[in-house]
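For reference, the chain that follows is the form predicted alone, supplied as structure tokens.
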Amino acid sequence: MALNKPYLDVPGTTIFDADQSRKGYWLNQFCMSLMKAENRARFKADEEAYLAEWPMTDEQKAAVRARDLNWAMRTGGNIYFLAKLGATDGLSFQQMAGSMTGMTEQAYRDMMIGGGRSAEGNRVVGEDGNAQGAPAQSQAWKEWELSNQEALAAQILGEHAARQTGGGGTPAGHARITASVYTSHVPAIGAAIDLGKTGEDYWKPLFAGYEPSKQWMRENKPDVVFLVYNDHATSFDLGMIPTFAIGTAAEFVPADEGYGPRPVPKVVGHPELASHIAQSVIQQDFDLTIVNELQVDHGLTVPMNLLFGSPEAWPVKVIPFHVNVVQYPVPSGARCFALGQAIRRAIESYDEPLKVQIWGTGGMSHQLQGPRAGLINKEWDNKFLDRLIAEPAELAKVPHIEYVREAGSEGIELVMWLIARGAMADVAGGPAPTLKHRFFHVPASNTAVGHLILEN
């Protein structure tokens, strides 16, 4: 099932969707830089030197040089960002809009004075309106296409072949969720790994509990991990707190959380699948923040260590998915559970046969603040694990206040586990998942550690 994009047949129109945003990220960031007077002066003094500072594609830079806005939009540009380039050249919005129509400036002005372009005949490609046909092209764009015909043809053929075979000689198919993984993401666990303390008496029982998981992961390695975690005042400060945010970049670097960045590999993303999920889930009426530049903290890297050890490079691609559980109001368990179902539908509609695991991280019971700091509730935690396996829909109804009273102020992180659980097949009427491993340990610094692996 292809993702529904009904706007693709609107003539003379490029909708700036998640795919366009991913493709045009650095082009649009370059345009944003022109909001500062000193940057505009540097760009006008030496365009080539300034463009060299930005990791845009050669085609994007060529479109900027040509000031061809249609071309720039084809490479991912958005008109509101591109307007900063036009403003740098002293153009009005009307002049910029007119430049994309193939009309003279005066003819465009006359059309607008006359009431603007009519929607009649311009609603669907193939009608008889005056916005039909190919976009206006600068001479530079025409020359670019002529000089790159062979490369463009090879790219199109390669993409077509990848879609038909799944990119690896296998029959075409759709992505699927093979398993869900649940684990705490305690920062002290990362410190124990980084400082070589995993064999100490304090830490040995905890890391022993993850050895079966590492073996299972070696036998069941996915192509992509969709990893649900919360940012710990690292990439998101009080200036902006998204409830749900998906990382759509090609890579994510480990953050400096005050002790220097952890010595772990950079995280390689899957921007195509991430953009697809974002668009699909938003179309299912969930509001996601799309993040093209993100540093990842221990909330993501510690679970990676626990399941994959400490390799030189992570063996899977990762889509980071942040949930606000820091500042109230935080999303309810029911909302998170329903979101997991929407994510499953999104992944299953992606037409490449990828094996995807969805991980829910954070928790279990812990409180890091106030006179009640140090709270641990083993009985409640283990009942939560029982219910997560057997009755997740009922568990999702637990109100916030129960998490706070029973599992501590930071125990609310457990709602993130419900996103992963909601993505499992049984929630949609399939068979119950298979429990492959269950582990619980107290303490790891200030926290109870819980861990489950459920196979679809």
Given for the second form:
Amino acid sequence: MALNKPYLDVPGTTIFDADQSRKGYWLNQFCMSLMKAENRARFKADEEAYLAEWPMTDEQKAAVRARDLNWAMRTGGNIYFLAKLGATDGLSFQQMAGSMTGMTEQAYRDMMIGGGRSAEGNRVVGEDGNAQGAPAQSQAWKEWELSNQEALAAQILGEHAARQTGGGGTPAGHARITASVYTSHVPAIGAAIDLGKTGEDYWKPLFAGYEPSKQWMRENKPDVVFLVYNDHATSFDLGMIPTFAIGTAAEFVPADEGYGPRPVPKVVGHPELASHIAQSVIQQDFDLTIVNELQVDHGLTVPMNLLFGSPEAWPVKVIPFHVNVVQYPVPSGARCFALGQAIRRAIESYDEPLKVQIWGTGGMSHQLQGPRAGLINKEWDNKFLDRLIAEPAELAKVPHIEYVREAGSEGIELVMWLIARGAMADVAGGPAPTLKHRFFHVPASNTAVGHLILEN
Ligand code: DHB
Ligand code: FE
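What would the structure be for the form predicted together with 3,4-dihydroxybenzoic acid, given that what you showed me was the form predicted alone?
What follows is the whole complex; the chain from before opens it.
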């Protein structure tokens, strides 16, 4: 919804965007499974039994049975994924592509030998080229459409209604960032909650510092939290290290970080808003990794507990946003601050009146390694809090080396706070935020705990 799609009027062309990807998720994942010889053999031996293992729609399964690639793409398939199905059948890419044109295999091959299809008349729908008009349909697709006319009409009506109201059937109005929240995310805090130790002398002052925040949260509950955190070698190992990654899935389960998964609710996402933000932010030249499968670790679940307590289900939707602060090079403070500004523009261009909070987590000073482990720098941390409130643009210029020297090697997590701060109204020329709560405490495990709430 609300995604800018200038490509919709290119004839005979489906762009595989976030909406298509969401629609085609299981169809494409099924296709991927055919990259294993053992799965191809099982699929060939008993197609129905193999298809039954996949949570695809009936229509997607019908499209697969018919080997109708235009139909499969209509249901969210992408050619590189569908090609695994074609390969399983022994088809070449030329045969697959040609099968979608309505031409015979020979005619398509001859066209390619003759120089390929001309772009003339095929740039915009309604010109007079040879790729205009509806896609070729298999007999199976035609029959499916005939027997599903009612459902199809309802779908078209629904899409029409969504366009009229600005999407999703909700009233017009835009999303806005109501506040930003900053907090450390120490795993021992989660363990104290899970093991019922919050009343112990060691922990009491820490949890007391978050009582006003929980009260404030009850009074100012957003619809969605955009939660900036770092994955701690949990979902991303050394096989893949995205600098910035946005979770676009419908839900995210708590990870097992080695102690068993934390007994906290699963996190419910907001795929539509997340996809919109991904598209908008990437179009503003920030390269985000789009993640549809993500288990969330203490970096995300501990802040959730600190602000919402321990409910049966989290009372808000959450868009997890990961920043690499584990393996250098990690993004600079300036880059994070600019990214926050891009995220603000993205959220405010979403045409549903959602209240969104943006959180920055991690820090403050801590070092978890080597002879310097245990480093704490109260003065530097408190100066960081002062500057984050009053002069974030200047603070964003602080180089990595200062974080490492002054706040410890793991204190670099603090750059993530600059993403949340960059998304506040004053950075875009609006009024200064209101400080609702400030808290600082040493120690939690190895870490200095800092916490701020800034309201727009
Ligand atoms: C600790 C702090 C962290 O931020 C983290 O990710 C892991 C451990 C600690 O203080 O123990
Ligand atoms: Fe951490």
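Note that the rigid core is defined as the largest set of C-alphas that superpose within 1.5 Å between two forms. Residue numbers count along the first chain shown, from 1. It should be emphasised that the depicted structure is a prediction, and the values quoted were computed from it without experimental measurement.
When two forms of a protein are overlaid on their rigid core, residues whose CA moves 2 Å or more are considered shifted, and E394 is not one of them between these two forms. Core-superposed comparison between these two forms: CA of D58 displaced by 2 Å or more.
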